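The data below hold one chain only, encoded as structure tokens and taken in the form predicted alone.
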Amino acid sequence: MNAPLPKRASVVIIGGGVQGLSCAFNLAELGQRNILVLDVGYWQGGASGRNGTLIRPGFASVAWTELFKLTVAEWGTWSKRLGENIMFTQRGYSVVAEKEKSAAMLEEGLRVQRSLGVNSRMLTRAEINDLLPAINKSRVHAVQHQPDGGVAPHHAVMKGLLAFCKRNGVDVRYRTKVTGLERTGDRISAVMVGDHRIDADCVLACAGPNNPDIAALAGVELNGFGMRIEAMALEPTRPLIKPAIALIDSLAYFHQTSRGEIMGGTEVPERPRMSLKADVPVMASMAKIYLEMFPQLGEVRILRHWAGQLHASSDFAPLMGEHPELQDFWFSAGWSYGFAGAPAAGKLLAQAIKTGQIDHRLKPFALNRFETTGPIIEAGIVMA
């Protein structure tokens, strides 16, 4: 049985997902105590059970490259770090371009990531052939591969990140749901759960699609919209895919299990934008991408089929930092690639809450941007 629930928190992080464990975790590297996480759902019930587990360094633009170099190389630690194998394996990742627009950005993005040191290359049309044996090479305008990327179960990792956080006295209570925020000036001040009052002096948001609601407990806006995504996993098969892949034109994204199961998914716009129902359609529509990019795949059965949701901002990039009309009061949203993003995202939000100092790779995700600077231009996400 579950101890009651505290009456203050150094740190509260509402969601216990991938983001707020990753979050919760570097904190307590740090120093930091009393730290106390809160999610509504049942472990792994968001979308960090629910993601495509796909990871890359390179994107076509700097703070996006910058990002998720970063994130690439925290991956790379978290089994030593967190006294768990969590199962990172760096198999390469493959953007394909259909079209000549797509592999002038790709060219484009290549530029990019060598000038912040990303190992990234276009292929030759015989390292195509050698790499992606299995592809409709009448499909293929360019293929822009870099290998330091992979994937990592997401069942491992949030393994991982739990156990550490027990051992370390990290307070993580799910099934408990934030009913309400108390301000004192402009200052957050304290958690509601039900008629439990719990003292923060700061509360970090990482709860993927209820983070808008999230803010509003507390009396602020925060940008952006929800969104149902969904994927499936076919029967296990003979190795076809060596790399993880994201079509860039069709926009799909998916790799081959250690088991032999193609997972992934494309991006269908939806309606309802918010529901955890799976449709047809849209798995026709990632069944007739399949077929045509991989035609060996035609007689693979489909074994499941699922939907998750997020919250995405206006421009598809994470929202991070403080909000910026209520001090202690920080977000981690916004996301479009969260799972992937995680290990740097709770680096650097952990470095700011607890020295103040928000490195340089944070400060363009900031919820004022669209005010500021400006959104951020992306080209080579795969989002509907």
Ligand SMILES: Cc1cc2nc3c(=O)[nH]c(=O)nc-3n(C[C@H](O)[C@H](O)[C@H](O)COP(=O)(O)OP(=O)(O)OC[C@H]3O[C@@H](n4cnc5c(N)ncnc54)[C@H](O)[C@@H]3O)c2cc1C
Contents of the next structure:
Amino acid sequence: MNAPLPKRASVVIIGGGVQGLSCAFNLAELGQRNILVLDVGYWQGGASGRNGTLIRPGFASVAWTELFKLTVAEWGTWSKRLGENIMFTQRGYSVVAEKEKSAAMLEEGLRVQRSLGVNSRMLTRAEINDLLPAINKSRVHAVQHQPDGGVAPHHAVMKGLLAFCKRNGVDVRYRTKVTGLERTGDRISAVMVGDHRIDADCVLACAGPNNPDIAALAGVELNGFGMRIEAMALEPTRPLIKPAIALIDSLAYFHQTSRGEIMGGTEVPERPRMSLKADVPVMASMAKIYLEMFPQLGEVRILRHWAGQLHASSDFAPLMGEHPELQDFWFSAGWSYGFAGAPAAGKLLAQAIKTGQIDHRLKPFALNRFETTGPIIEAGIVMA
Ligand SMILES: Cc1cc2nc3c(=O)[nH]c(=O)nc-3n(C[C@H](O)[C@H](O)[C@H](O)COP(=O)(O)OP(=O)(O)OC[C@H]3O[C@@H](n4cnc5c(N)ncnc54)[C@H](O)[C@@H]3O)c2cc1C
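So the form predicted alone is up there; where is the form predicted together with the named molecule?
Entire complex below, previous chain first.
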């Protein structure tokens, strides 16, 4: 039996996915006490338990690359800090361009990455043969390779985060829905779970596709919309793909797990947006993309196929920071690369909430950027 919910908390985090738990972990490390995490679903029930687990440091814009360079550095510290092996492996991350225009974008992105100290290069044909021996070379225009990228299985990451939180006094409640938010003047003051009121000094929403609904509970708006993407795992086969890879033109990404399964997904924008049903047209289109790029995959069958939901912002970049209209109401939202980005988001948001200092890497992702600095232009993401 769970203990009754508390009547007050210093920080209430809405959502116990990788974003919410990363923020809780980082806050606890900074000495924050009295943290409460509330999640309507089950542990790993959101996108954090359904994703491709790919991690990369480099993109095409300064804002994304600075954030993800930090995140990769943080990933390298998590096993030690969490006291659990989260199995982060830096097998590299390759971005494949099938078109000349995309190849030019990768070259441009390379310049940005190098100027920020990210280890990255364009692969020669010999290197492509070595790293991606089974790829259909007739389709490959150019490959950008980021040796420090890789993967971390989400089950290991989520287990490490939850275990740390429990050991360090963070109160984490699944199957507990936030149904209301109270405000006093221009600040948020309490969280409602049904009839139960929890006074809060600060509320941080990490509710995935439900983030706009959480904002609405407090009477404010949040940019963005919910969307569904799908993934699948193929039967184990011999080693065919060494790094994690993204096909920037086909909007697909995948890697080969240590068990030999090919695992990853594609974005298929015309399908229904808010559903957890995996559908056959998406599976067929994914299989087609895999086969065209790796013809040998025709030998293996599809093992599993599933869907997950995201909160996407208008420019597909994360929305991180305090709400401009409501004090002490924070968001880590708008995440399409929110598994990879969780260590950096947790670190920077915990620091901002605890000390009031907004790191320069957080500033470009402010919630009101569409009215101030404008959208972030990032051509290196695998989103339509
Ligand atoms: C198929 C697929 C593949 C992906 N591949 C990658 C990848 O390779 N690399 C990468 O970086 N990212 C990937 N992503 C994206 C990544 O999974 C997400 O960006 C990330 O998991 C978001 O984490 P989160 O904690 O914000 O959301 P979630 O894990 O969705 O957690 C949100 C939580 O909020 C809870 N919640 C919602 N409403 C309420 C409420 N009213 N009260 C209480 N709790 C509430 C939900 O129950 C849920 O547990 C992928 C996603 C999918 C679906």
